[in-house]
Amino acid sequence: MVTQSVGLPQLVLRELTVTFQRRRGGTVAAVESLDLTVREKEFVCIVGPSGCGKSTMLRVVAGLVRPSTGEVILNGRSVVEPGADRGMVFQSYTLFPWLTVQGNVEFGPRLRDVPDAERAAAARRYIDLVGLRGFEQSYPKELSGGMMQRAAIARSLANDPEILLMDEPFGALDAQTRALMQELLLNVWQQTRKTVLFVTHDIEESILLGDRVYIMTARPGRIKEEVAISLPRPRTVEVVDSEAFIRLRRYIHKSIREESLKVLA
């Protein structure tokens, strides 16, 4: 077993602020002066409390959403709008529902006129990482939930992008599905060695995926703390019950409970 080891900074979070107008009238902060850092090859998980902002910060990052003050730096460079360079994985499955899995994977190396063997190539070698050959022909009409976030997975790192942002991809999946898509995320991120950065409300699959998961405040979503997971990798879903697993998921819920604690109050 090793430990794993991470780079240089790669995405930087400074005073992150995002307000909404209400319907009604005023605004509302769903972040606020927000920071954190993922380092190269690091995989780090958000949690918090429902309604904490989670969302909204992977958007920014995404550059779907305009922050209202604070910045989002990627590899020394301002996020201003979508870019190739990020790879987003929603909870929803996000396919195409014309083109078939290899068109799907394949979609983002098109946009960018990858020439043709190569785009194939590609897609055939992430096909095969998230264990999906065989289904290449297939449209997302004829596979399983956990069959299209795999495809989906594969269509982000068909992109080559400088860092993944996954919003509770395996949120809409049944709980054994779930436990195998973890493995093989696991597995994908162990052989990518992709930078990640992983939106959940579920604490063990922070602990399982996570090199540092940072808990979140409740809204306004701020970081409450950064919790380093020292458990060696390579993981197996084993290690959920061994005593360092068992200790850190006590203190991560302890914390969340009392944000949620507040927001009740």
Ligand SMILES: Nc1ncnc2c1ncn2[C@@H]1O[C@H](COP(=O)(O)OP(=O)(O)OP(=O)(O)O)[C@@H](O)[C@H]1O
Given for the second form:
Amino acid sequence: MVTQSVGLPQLVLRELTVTFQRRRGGTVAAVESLDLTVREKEFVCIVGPSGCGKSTMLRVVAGLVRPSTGEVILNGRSVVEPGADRGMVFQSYTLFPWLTVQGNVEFGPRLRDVPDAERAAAARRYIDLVGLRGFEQSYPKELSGGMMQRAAIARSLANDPEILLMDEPFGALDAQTRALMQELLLNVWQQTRKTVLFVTHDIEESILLGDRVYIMTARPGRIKEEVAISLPRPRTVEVVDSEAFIRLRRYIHKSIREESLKVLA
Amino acid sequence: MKERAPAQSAVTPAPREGQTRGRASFGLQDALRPHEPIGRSAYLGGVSTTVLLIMLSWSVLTYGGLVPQLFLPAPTDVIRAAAALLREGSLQIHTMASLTVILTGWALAVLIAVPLGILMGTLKLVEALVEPIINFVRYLPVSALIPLLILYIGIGTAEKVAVVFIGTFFQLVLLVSDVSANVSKDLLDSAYTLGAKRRTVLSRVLLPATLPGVMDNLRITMGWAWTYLVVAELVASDRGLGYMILDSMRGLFTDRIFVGLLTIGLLGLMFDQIFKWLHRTLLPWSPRA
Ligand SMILES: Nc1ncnc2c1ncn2[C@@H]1O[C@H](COP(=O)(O)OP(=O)(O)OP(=O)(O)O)[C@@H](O)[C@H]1O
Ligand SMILES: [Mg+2]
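Okay, that's the form predicted on its own, but what's the structure of the form predicted together with the ligand?
In what comes next, the whole complex appears, and the chain from above leads the way.
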């Protein structure tokens, strides 16, 4: 059993509030007074009812949305704009269609003028890591959904970000492919030990992947509670049948259900 | 991990679920599946069937004496008229005149409309500045402007270029702005999270993302440009295919009218094919290539 290496706080969200202007006047609070911390090399998952502000929270961390109040601090610096230090993988397919897999993976390094040889080596490493060897010269239109998301993960990793933000990256995939992708991500994470902040509405996914799971309240989203996942690592999908896994699943499920019911009430 | 790229089904369509394949040959069953590609020979078969049917009815109507020759000349009459026009050299002159006007007017429109449309779809400020004018002019039929243009610049080549320009420009701006407004926000955002700055996102992401849509609209507006051109040539002109048609009508040379129509049709077909070829060659990554 590998013990968890608990690092220093790397990402801190403090009293984060995001309100959107409604088209017909008035405002909606998507996220309200949200606090959370991600430590170095930690894999943190966020689950919550639909529309509770998970994507909004992640987009604030990425610097794509400006918070109304509160702040995001990454390695001691306040986040004000998007940057290569925070890679993001989206639920929708966002590979650049005009670039090959290799071109996509080299996109970030190319922007930073990384020398050719180094860039090619990084691309090769991450393309191999996500199991896309042989598809370097394929265009996205020639790939399946799962392959596109793997390439998107490689593209983010090739930029060597300090933290990887993932917004339901497997949400658009069928169940079998999703299971394979989860296994692949566990493997990739084991080898790269990136800090990951992973948003999902799939409870099993969050337990399988995460060191900790934050449960969000219904909109306006804030942290309802935090669940430590002390399942041994390295993990494989077999863990889902374990007693501990099932207990955690039941617990988180109940907690989210309470929140979802609030929305309906 | 056993995923494969979707097989390129154009050559040998892979059998799919729910598809029974009794015979080895390419049956009607296969050809009637929505959106499925059919073989090249099957496609060409379809094309030649249509062409043959048209030629057949044309021949029956004319050689069978069902329609007076003044209304519909026989195929051989049209061929003879075309040969005569070629010998005189007038078909070449009129075709060149039309091509010059259409290419100049259309290219000028493209040169300005494409960048403007991309900016308009991307920056709300540009949209606010440009949209009211464009939406107003767009609904003015170009033909209504021809008298004014003749008054301003006479009936020479410049006037016809202006007609083609105005006809295509305003439509193209709106079409292209739609294309660029529809570029996925996540695509742009993922570029930002890879470290791109605003200018880079515009030039390295937004611009290439619009290319397939822009290419389609270039093809479509080129088709419209022919309409505006011929209208301009019919109103006041001394050369061009539109003029040739009008002039033939005055002498009741129906066969020459048909030569003019066929030439316009064939040129249109040629341009269409060129654009499709360009799309495939320049944008091999495009889902529509
Ligand atoms: N740009 C915006 N303008 C106005 N309202 C917005 C905007 N973005 C999000 N919202 C609103 O904020 C709330 C939270 O949205 P968000 O997409 O963050 O939720 P989510 O938890 O990711 O949902 P899902 O599980 O469906 O992905 C929603 O009610 C949404 O309508
Ligand atoms: Mg979301």
